[in-house]
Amino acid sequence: MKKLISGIQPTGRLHLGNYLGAIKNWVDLQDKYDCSFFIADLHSLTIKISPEELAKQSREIAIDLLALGVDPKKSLLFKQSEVTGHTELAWIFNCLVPISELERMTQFKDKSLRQPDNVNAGLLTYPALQAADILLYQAEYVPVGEDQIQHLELSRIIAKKFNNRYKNFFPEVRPVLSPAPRLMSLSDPKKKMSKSLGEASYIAIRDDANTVAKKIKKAVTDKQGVNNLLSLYSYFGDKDKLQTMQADYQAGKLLNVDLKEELTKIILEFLNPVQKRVQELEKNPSKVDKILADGAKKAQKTATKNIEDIKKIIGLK
């Protein structure tokens, strides 16, 4: 099967927006793809994390990743900064790539408006670890949505850089694109599902009964706000149910709260039974250090196969 590869940073509680916009999409491609996930543990050294925080949330994903599907029987999963290779990578491609590639970036942009007491030089530099992440491997082929298409592109453009000056070695990178839309914000549907936008944004995985119901409680209800809500009913519901509540819409007969009983029953179905594998994982942490120690050593030895041929072709052995 071809390789893919893909990964998640520890920041912060994983919400519905990040199972239906990327985890989902990780689950059923492990069926159709040699896949690598990690928990991009060194990406979220750019942000202001303290040391406990970033163990504690790099355990936490871990095992909420395990919890959603993805399955060490069929993938590896491991942490990024368990393997040597990452950072080694990234600084070669850091030689090849121009800062202008670099800084005209979005995600740059952006992050450097969200933290502009803290705009450090691995915002700038991202991008290179990323293609690192990818190619170290020799990846062919990266589930993104459609906001990570530059970033893709960029590592695209590292490896053609790379194979020109050097030698082909780097396979051409693919996207598969995710097929779920962007979730939008339970409290600004005009923005996207985000950790960053607070609490009553999004649907945290490991949301107790009374904080989901509370939540969808007092989402926004606006023309945006329910098509919102019966975009995430889509994702959960029933079929019927849902084909009944939309045309009670149009008509102007459905009713806001019973739309968020709805919901809040269907969300509640999806989440006990993960949040069940969530528990019974953290009742047994040597299970999941296996896990992640064994997806690290597979990982280890594809990576350090692949940088001593990489030295090897730019002339550092």
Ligand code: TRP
Contents of the next structure:
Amino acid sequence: MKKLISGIQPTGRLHLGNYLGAIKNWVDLQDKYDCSFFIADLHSLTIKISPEELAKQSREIAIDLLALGVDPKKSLLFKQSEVTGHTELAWIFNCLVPISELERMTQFKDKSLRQPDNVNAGLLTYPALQAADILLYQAEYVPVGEDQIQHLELSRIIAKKFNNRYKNFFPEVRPVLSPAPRLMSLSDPKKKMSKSLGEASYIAIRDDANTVAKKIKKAVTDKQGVNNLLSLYSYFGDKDKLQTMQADYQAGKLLNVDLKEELTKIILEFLNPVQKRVQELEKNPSKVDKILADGAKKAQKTATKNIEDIKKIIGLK
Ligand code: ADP
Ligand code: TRP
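Pass me the form predicted in complex with the named molecule as well; I've looked at the form predicted alone already.
Time for the whole complex; same chain goes first.
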């Protein structure tokens, strides 16, 4: 089976943009690929995050992923920092990647503007660690949202540089996009739904019914906003109802309040069972710990072998 890998930072709460853009694909592709998923806790050190928050959010995100359908019987789930090899390979990649390539990354530029008092070196070399996350396992397929495409292109460049300079060892990295690669914000439909835009922008997997209803009620309903709500509906809702609403919208007959009510209903139908599984897992921390430990142990086996091979290839052994 072909290898597939992806990761997510434990910064903030998981939302529907993350789910529809990336995680749903993780879940759906588990039978077709040899899958590994990880919590990119080392990447999250590039922003200011307290030790308590980091630990709490890493655990919460692991629980959310399991509740959404990441299945430890089919896939590995682990914390990036628990496997040695990611940072080792990242250093090797740092010595291959031109600074100019790192400096032109949109995420680096955005985050540097957003946190001007914390433009740390990790923020710049972030994509070298991301490339290492993938290539350490010689993985080829990477399900992510559209905003990560640039980083994956840089992973390809890094792999090519390594292969040309030393030996053909790394595969070509291929992004896997979902049908919703860029879900837009509820509060500002010109921008992508994101934690960094604030609470009103997104619906979190853990939002309760009241919060979901309130957020949807407040959602912006200019042309782009309504299109965004309709597309959100299309990912969860009934096809016939969607067609009726689209036709009503074209005819100028669709009432925003009706659309919002329908949307709230189907999103809650989706979230209810997920939140029940979250509650069960919250009550069983040792089960979650074991899943993460087993995942790390298995990932470490591949990582150790590949690091050995890489060391030989570049003359460190
Ligand atoms: P955020 O922007 O909320 O901080 P992350 O950067 O942690 O989200 O993204 C985690 C994963 O979810 C990535 O694969 C990313 O591409 C995807 N993703 C994030 N926001 C969206 C969105 N609005 N639409 C589609 N995919 C998204
Ligand atoms: N940069 C990704 C994000 O912000 C998270 C990530 C880290 C990742 N390493 C990765 C995604 C490797 C895919 C593959 O969402």
